[in-house]
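Below you'll find only one chain, the form predicted on its own, shown as structure tokens.
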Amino acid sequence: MSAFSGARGLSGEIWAAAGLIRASVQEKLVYRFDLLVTLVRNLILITIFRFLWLSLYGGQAEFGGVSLNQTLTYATLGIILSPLFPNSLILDVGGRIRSGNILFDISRPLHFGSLLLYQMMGQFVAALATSAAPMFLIALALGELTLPTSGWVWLAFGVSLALGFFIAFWLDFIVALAGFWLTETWGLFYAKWSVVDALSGKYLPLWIFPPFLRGLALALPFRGILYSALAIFVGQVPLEKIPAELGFQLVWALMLTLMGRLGYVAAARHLSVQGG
């Protein structure tokens, strides 16, 4: 009979799953301009930093064991994929908390973390077709990206780009959960946003920082979200150290749900308490 209603759970869950991704695709999708702002936005930022690292590397083909293909397939690549991980959980969870209807998500069956993942992952997918996928053709189009030719390669980037995704959504979800102890929550986002900005490789990769810093963002979290992904995509990560990389990822990802899961058990008992 347990094993039964596990079942159910789960086919409940699976089906809750399902809608709440679908919902959240149908929700992006009717934000048209905001997509075509996503777009141009992109589309400057990939100009910007082409004519950025073509002066900095000062007409040579190489600098410091990359080369000159390498990263601005780096570059352009971290413009076009940021958009698709998540990093505003911390302003809609407040915003649930102070107009009162965190207490609707709350008496939910469906976990918290669990319903916010999933209308993640809704955006997730939006993004990628809308926003990444169009641009990246565009972007191929221009000769702004150096493919990589191994199949593996591939397959560990998508990989590693999951995994990613997973870090970031746990990451903000952690944060996020302040907002049951703080009254405003804007401060925390700016922060957290910088420093994963910063940490992450969105803009700059982590082999240009200076030994120590490099050292400290190689050992956090933080570099699991993007950097992982395009260093496998653009070679920095060899074949026979991608299985160690996607390890890396992986660990943080199960560590910071742990995190996730027990933070948000706090995070409504003192609600609890709060609300008598």
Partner chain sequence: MFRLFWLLKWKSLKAELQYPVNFLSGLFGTSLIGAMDILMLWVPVTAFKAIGGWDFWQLGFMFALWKMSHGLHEFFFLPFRGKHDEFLRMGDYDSFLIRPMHPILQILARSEFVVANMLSELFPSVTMFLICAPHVKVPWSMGNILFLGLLLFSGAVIEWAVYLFISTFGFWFVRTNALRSIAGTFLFRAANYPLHIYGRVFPFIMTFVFPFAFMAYYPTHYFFQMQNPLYSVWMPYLPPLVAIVALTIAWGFWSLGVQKYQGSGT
Given for the second form:
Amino acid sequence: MSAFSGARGLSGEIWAAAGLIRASVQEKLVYRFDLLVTLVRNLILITIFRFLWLSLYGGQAEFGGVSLNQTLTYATLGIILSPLFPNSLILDVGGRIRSGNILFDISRPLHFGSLLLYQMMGQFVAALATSAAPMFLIALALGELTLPTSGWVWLAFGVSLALGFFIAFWLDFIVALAGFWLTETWGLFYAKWSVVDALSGKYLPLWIFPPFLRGLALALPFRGILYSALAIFVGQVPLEKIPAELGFQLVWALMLTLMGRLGYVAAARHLSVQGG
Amino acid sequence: MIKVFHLNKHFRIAQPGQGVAGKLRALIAPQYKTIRAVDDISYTIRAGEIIGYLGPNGAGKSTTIKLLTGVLVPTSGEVRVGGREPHRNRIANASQIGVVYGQRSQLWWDLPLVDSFEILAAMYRVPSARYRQVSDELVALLQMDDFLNQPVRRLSLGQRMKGEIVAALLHEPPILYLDEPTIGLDVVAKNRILQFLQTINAQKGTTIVFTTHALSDVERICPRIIIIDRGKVALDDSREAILNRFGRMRQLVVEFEDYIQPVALPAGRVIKQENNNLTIEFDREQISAFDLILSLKDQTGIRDIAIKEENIETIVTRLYEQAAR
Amino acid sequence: MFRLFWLLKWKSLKAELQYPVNFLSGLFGTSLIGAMDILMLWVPVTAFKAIGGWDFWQLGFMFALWKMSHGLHEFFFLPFRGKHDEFLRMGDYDSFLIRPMHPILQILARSEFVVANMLSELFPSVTMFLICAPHVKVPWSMGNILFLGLLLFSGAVIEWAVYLFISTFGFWFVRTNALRSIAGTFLFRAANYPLHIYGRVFPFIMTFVFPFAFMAYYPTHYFFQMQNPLYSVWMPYLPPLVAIVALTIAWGFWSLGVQKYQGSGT
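Please give the other form, namely the form predicted together with the partner chain, since only the form predicted on its own has been shown so far.
Next comes the full complex, this chain leading.
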């Protein structure tokens, strides 16, 4: 305890965060072969969806006000970026609870949510640098991407991606808390995974959804994970509406953070009563 | 029953390269290192024997078991189990052997223990009447009634190991291999299992090969002991002969309150004296530990006492020392 | 031998039901994946009317064939897509090799959650089949129904053969997840849409390398009475043959692998 007292407060928190992020980045770099696999897999996925959209557009340059280039950019970028977001915390946390290792995690001088958050941030940064960025350049070279011309769009895209990360993380964290009550969590993992895949716009842009489904998807927080950033990037969110889009993400990010924190208090109480 | 003649098993292991250039070279033209896991071993085991197969970790015990079961194919030499070559007649060999791995499980994790027995009985084609008879008998001997219907994952290590042993004996094999079955067990569980093995051997004449690195395990039940080190048979002799040669030596470590005066011992010799600690080696046939401690009573207060048995590592070291002499 | 296989499957169902909450939630969760896949077909088809000239009912029918086959695969053959690497790493093979039963059959018997897995594939696929079949005007006869059964089982064997082949690399390399993940991308993503939209390379891969196209794409031509499938007019009738050939190759490769494991190969 005394060793840590000097590094308490905000600077201590940043110090701990930096350490955890660095550790995750290094961990990721150990599995260099996996990076190659991700690359190949992404190329296959990009090809599948490229052919799908070419076939759907059937030679037309535009459909419903969206150009083929915009759609291809959306699909490609979605495939490249979606591995960045945490989506399997529930398996991880469930495993730690079953093995009892959770006791180590919650006895660290750091909020459990923050501990996982920093680890996931590390993975986000590592995946961004080692798989998303090279993939982006490859896709660009293959002519799959049409880049925005405005610097503001680039900036908004970056902010939106970061907010998307927080939404994805805290959603995942809240679902993972179920692991404190349930002994087996794979059903929940797949359920959440399917819902996020469909409603975050990972494979299909929400604008091609039929109206009632689109309304639903646009109202839910899942769209903030990926769809917002992608739609901004391809220009489907007009410049003047970007602040509203980012605001939507920010509000959900904050709400989910709050919910995650409160949920954890309940989970920790449950753990201390049940003894794990 | 088991005959092993100039048996060899060598593994080739690719050496990982150092640095980027070395790694690339290792990819194109890998450098191999040959490990002689089993190196020219010969012995014969008769039906009904209990063999203690001893050796330090990595000596080649498990490799030998794998050769005897037919899981591995020998590099050269001959293995015969009940007249068959195990790796050429894997399936025929399978029904005459039972195998227990102390560090692995062959039970179905999520199922009640008894279900694993039923599955294995079906796999080995044990007629159902015979299965019931055999399992009742074994279960009674090991007093397993109260956990027979528990899922395996909820069993304690000792209970699980009893389950593993029964699972290996349901088809009444004439030979039972046990690869470190006592690892991690408490004394009570260990004793019950050792006693059980002795009973099975006496009643059914089962030949038992038992690997371990703890001398004390085999001391009680194995009339014959084979010590293996670095792939070679270091010693193959009766229990009595080995204990006479090596098992008699003990070490007594005494910690005193104060600095130690020079001591005159009635027997044994001081092998280490450091600050307040004194280590004495003695022959338990010559003097008991109790008498030895009594002889030290004139010293300023004894704070702590420990008695160390010789372990297999020191015996093996000693074997080499003797061979060198 | 078959009696034993069914005994093991029955025991494995018993093991699954030891965790009823997990069984039901797993069933629900994995069924949602099927629902998501259907959504991935339905959304673009609703917006664009057709994919590669096929309407929703045709696509749904093909999807149902694929997924029913896949469901059978999960029941019979799952461990080679799942735990084979682990069996090698944890040394379970030492046990498989000392029992009087073929190791491949023992591995097939070693599966967990096969029933939940199968049902979660069959729920969405059978539903889709029942919805789509009346719309695609298949001339149902006794022969066609029997052929359908044969096709579904052939499809399951084809998927198994691919993963048996991939698993065998585990005898030489510690992990085979790279190949697994690449094959999985073709199986779970590319097979959802009709093969002819993919240009030339992918159809080749899905016909000759990972022959997943025989699980549903080619057979649908038979049921839709379409005249000109890719490559040859015989393609719709080939799945049983492809299954036999693929399995023979994979089984042979596995036998080589196990020799390497026993140290008599290299």
